[in-house]
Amino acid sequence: MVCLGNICRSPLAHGIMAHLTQTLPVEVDSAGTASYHVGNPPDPRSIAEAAKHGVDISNQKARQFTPNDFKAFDHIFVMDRQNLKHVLAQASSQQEMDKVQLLLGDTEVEDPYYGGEEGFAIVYNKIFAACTSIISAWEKA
């Protein structure tokens, strides 16, 4: 799960997956393409709100994506076209770029950073969908 500092909705995402995937075989992490918050929690308003649904988050860290992460991952799930253009522009194969899609499929996942609390729930909510509709694809798959 992508997004740009690695605060806000990758972190959602991350922890919504990764609840969602329990007693799958799957390994969830996220990732910001830029630096700004390496080493930092979440957001307070995504920990927040993901406590609201019974998703801790607070022990995440930011960290920022790397090309190893092509390695590391079957599938890298980007929340918005300027994150996705940074993370495909690290991408050295067409195999790697396979890899990465928006996971909202045609829509961007809005940063609600500059917002109210309103906008975390309702990132939370569009994450939580496309988490929900990626996992019932894998089992059918």
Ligand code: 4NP
The other form holds:
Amino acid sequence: MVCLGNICRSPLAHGIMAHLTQTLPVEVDSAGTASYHVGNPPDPRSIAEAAKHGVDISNQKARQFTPNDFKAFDHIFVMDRQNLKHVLAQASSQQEMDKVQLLLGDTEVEDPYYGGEEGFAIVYNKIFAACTSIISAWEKA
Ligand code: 4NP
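I've shown you the form predicted alone. Could you give me the structure of the form predicted together with this ligand?
Everything in the complex follows now, all chains and molecules, and the chain you saw is the first one.
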């Protein structure tokens, strides 16, 4: 799960996907394309929104996306088109590029960082719906 800072959106996506795949052989992680927040915990608004739904993301620590993530993961879900561009720029083959997709498919998870708490609830709901439908597609495959 990849966003810009790895403190707002991708920690929620990481926590939600990990929560929903607890009984499946799936490894979930998250990263940011930027380095500003490396080592930091998620934004308190993301921690609070996740906690409302019984998902604990308080132990996560931000890290930066690296080209090695293409080797380590089968799927790379990005939150917006800027993330998509920055991640694709680090791919070294078509096979790596093919691992990358917008989490919402055709639209973006907008950055809630500069807005209010309500933005985090909207982000949570969009990410939850996307993760649910991705898992059900995997289960049918
Ligand atoms: P995120 O949100 O990409 O969802 O983690 C942001 C967090 C921090 C900044 C931008 C977006 N920032 O500019 O510091």
